[in-house]
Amino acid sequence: MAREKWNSKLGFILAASGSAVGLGNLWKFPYETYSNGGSAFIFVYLLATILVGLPIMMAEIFIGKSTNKNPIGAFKTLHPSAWHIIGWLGIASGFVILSYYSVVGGWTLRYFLQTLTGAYLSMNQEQVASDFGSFVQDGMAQILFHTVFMFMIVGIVILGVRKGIELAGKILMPMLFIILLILVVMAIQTSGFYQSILYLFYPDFSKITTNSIIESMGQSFFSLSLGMGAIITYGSYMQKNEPIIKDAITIVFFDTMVAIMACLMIFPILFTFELKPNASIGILFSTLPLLFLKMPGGIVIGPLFFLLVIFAALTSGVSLLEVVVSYFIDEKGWNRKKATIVIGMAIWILGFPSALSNGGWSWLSGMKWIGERNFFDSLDYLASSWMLPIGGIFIAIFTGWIVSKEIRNESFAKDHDGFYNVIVFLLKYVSPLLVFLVLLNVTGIL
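So, to be clear: I want the structure of only this chain, in the form predicted alone. Can you give it?
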C-alpha cells in the first residue's frame, strides 16, 4: 500500500501548525508571560525558540521526511539500533496525552454550548466558578463530552491524511486565526488594553531571572509539540523534494504569533477587571466566561472564544492520535480504518479515569498516584515532566551526533552549509543541554 502524502505544502504547514497550536498557547503562555515579567519573558522566549524549538523542530521534520516512516520505523531506518526506543516513547506520549487531553477538549465543547445559549447571563463570579466545580465532578457529563470530543478526532483521522487531517487543518486553522483576530480587535476596546501593550512590548530586563529563562525554554519546547512524535509523523507525509527550513520557520512563526495574540486577547480583559491569571487551566472555564459577558459584545465574544479553543484542541488532538495510528499502519499492516477505531477506542477507555478523577467517582478522585496527584494530574506530570523532555533531548542528540551526515544530504542542508553547521551545533550541544535544564526544573530537581 502506497504511503499517503500531503496534497500541498500549505496543507502540511497548516496541519503541523495545528499540532503545535493548542491549549498551551491560549492559556499556559499568557500565564507564564504574566508570571515572568511580561515583555522580558517574551524576549527570552523568542531566543529560546531559536536555540531549542526551531532546531528540534527541524530535526523531527528531517527524521520523518527522510524515512517516510512513523517514529519507530524512522529511527530503525536511520540507525538500526536501540535508538528506536525514542520512537516508542513518542508513540506512548501521544497515547497517554490524548487520553486526558480529550477530557479537557470535552470541557471546551460544553462551555461553547453554555456561552452560546447564554447560560451565564444571570450568574455572578461565585456561581460561574461553582458551575465549573460541579461540572468536573459530574461523572456522566465528563464521560459524555470526552466521548464526543474523541469521536470528532477519530472522525477526522479515519478519513486519512489528505481528506481528513489536511482538510481539517485547511479549514480549522484559518478559522482559528480569524476568530483570534476578532477577539483581539474586541479586546482593544477595553480599558486595560493600553496597560497590556506596555506590559507586553516594553521590556524590563531587570525582571529576567534564572527561573524565567528556564520557564521560557520549557514553554518554547512544549508549545511546539516537540518530543511526542507528532512532527516526525507529519514530516513523514512530506514529498521528498520539499525543503525543511522555510516550513519549520513558518510553523514556529505561526505558533509564536498565536501565543502572543492570545496575550493580546486575554491580558486586556484581566487588566480591565483587575484579575491575575493563575496556573490552573480552570481559569478558562471558571473566570473568563463571566468576564466575556461584562464586555461590550460579550454575548458574541464568549462563544467565539470557546470555538477558538475547540479548534486548537482538535488540531492538536488529531496529531496525537495520528502518531499512534501511523505506527500500526506502517509496522503492523493495519488499514487506516481499523487502526483509527481500535486505537481511538483504547485511548477513549484510558480517558475514563482522567474524566472521573476530579470527583466523578469518589473512590477514584481520592486516590493519589504520583505524589499527591490524582490520575488526571499524574498522567499530565508523567508526560509533560518526563516523557516529552526525555524524547526531545534524545532526538536532538540523535540528529546532532548520530545522523548529522545524513542531514547534510537533505534538502534543507544543500546550499546552506553555514546554516547547517549552526543547526548541527545547536542540536549537538545547546538544545539538549537546555532541555535537560528544563527537565531538572519541571521535576523540581533544579
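Numbering follows the first chain given and starts at 1. The model shown is predicted, which means the values in this text are computed figures rather than measured ones. Throughout, rigid core stands for the largest set of C-alpha atoms superposing within 1.5 Å between the two forms. What changes on going to the form predicted together with 4-fluoro-L-phenylalanine (PFF):
Once the rigid core is used as the reference frame, the Cα position of residue 169 differs between these two forms by less than 2 Å.
When two forms of a protein are overlaid on their rigid core, residues whose CA moves 2 Å or more are considered shifted, and residue 390 is not one of them between these two forms.
Superposition of the core reveals a Cα shift of 2 Å or more for residue 29 between these two forms.
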Contents of the next structure:
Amino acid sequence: MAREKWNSKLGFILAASGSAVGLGNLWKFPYETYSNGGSAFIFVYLLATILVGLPIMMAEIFIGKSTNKNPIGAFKTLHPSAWHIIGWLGIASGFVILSYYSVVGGWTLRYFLQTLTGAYLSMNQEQVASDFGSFVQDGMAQILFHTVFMFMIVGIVILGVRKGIELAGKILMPMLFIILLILVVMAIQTSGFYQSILYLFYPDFSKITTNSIIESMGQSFFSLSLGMGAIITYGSYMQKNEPIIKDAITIVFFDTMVAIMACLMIFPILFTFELKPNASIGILFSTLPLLFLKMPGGIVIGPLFFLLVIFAALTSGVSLLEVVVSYFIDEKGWNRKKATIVIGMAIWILGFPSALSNGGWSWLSGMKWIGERNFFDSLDYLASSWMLPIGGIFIAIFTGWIVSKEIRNESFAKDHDGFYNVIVFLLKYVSPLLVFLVLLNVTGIL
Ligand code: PFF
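For comparison with the form predicted alone, provide the form predicted together with 4-fluoro-L-phenylalanine (PFF).
In what comes next, the whole complex appears, and the chain from above leads the way.
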C-alpha cells in the first residue's frame, strides 16, 4: 500500500502545530515560569528556542521529508550506519512521554466535566485549589480518565494521516487560538494584569539560575515536539518539493505565542487573587476555574476552554503515538489498525504507575525514583531533561555534519543561501554545544 501523505501544506502546518501546541504550553510552561522566577525564565526560553529549537525543527522536517520514512527508517536511508539508534531513542521517548502525558490529558477531561456541570460555581478559591489536590489522590478517577484519554488518541490515530490526524489539526487548532485570545482579553481586565506583565517581561537577569537554563532548554524541546522524531514523522508525510523554512518558522512562532498567551491568561489571575499555588503542577487547574467564576459568560467559556485544552492535548498525544505506530507500519509491515491498538494498549498500561503516583496509591506515591521525584515526575524528568535533549544533540550533529550537503541540494536551500548558512552553523556548533553544556550540568559535572 502506498504510504500516506498530507492533503495540503496547510494540513501539515496545522498538524505539526497541533503536535507542538499542547499541555507543554498550557500546563507546563506557566508552572515552570512560576517556579523559575518569571521573566528570567521566559528570556532564557526564547533564547533556547531561537538558537536550538528552530534549527532542530528545520533539521527534523528535512530528515522526514527527504526520506518519507519513520525516524528509524529515515536515519537508515540517509546514512546506513549506527545513526538510526537516535530513531530508537525517539521511539522510546514517544512511548514514555505519552504514558504520563495521557494522565494529564485525563485531568483536562475531568475539568471539562466539572466546569460543564458548574461544580466550581459554589466554591471559593481555597476549595477550587484543594479540589485539585483531592482529585489527583483519587486513584480510580486517575485511571478512569487516563483510559478515556488513551481511547480518544487511539481513535484518531486509527483513522490515519488525512482522515484522523490532519482533520483533527484543521478543526481544532484555529478554534483553540480564538478561545485563547478571548481568555487573554478577559484576563487583561483583571486588576492583577499590570503586575503580571512586570513579572513576566521586566528583565531581571539576576534571577537566571542554572536550573532555569536547564529547564528552559528541556521545555523548548518538549514544547516544540523536538528530539524524538515526531516532527520527522510528520515531515515524512509531506510532498517532496515543498520548501520548509517558512513552515518551520511558522510552527515555532505559533507554539511560542501560545505558551506566552497561556501565561498572560494565568498570571493575572494569580496576582488578582493573591494565590500562592503550593502544588505548582496544578497551576492551570487551580487558577482558571476562578477566572471563569468571575467573568460574564464564564459558565459557557469554562467548559469551552477545557474542551480546547483537551483538543490541544489530543493533537499532541496523537503525534506521540504516531511516531511509534509509523515505525511498526513501515518497518514491520503491520497494518495501521493492529499497530495502533497494540502500541496504544502497551502505553496505556505503562501509564498506570504515573496515574497512581500523585497520591492515588500511597505505597507508590511514597516511593522516590530519580532524586526526590515520584514515578510521574521521574518519567517527565527523564524524557524532558535527558531523552529529548540527547536526541536533539544527535539530530543537530547528524544534519549539520553528516548530511548538510543533501540539505544544500534541497530546493529550499537554494534560494536562501544566507539563511541556510546560519542554520547549518547553528546545527553544527551552537545547538549541540549548548545542549551538551546543559547535560553536563544535569549530571553535576559542570
Ligand atoms: N509538544 C507537546 C506539548 O507541548 O504538549 C508535547 C510533545 C508532543 C512532546 C510530541 C514531544 C512530542 F514528540
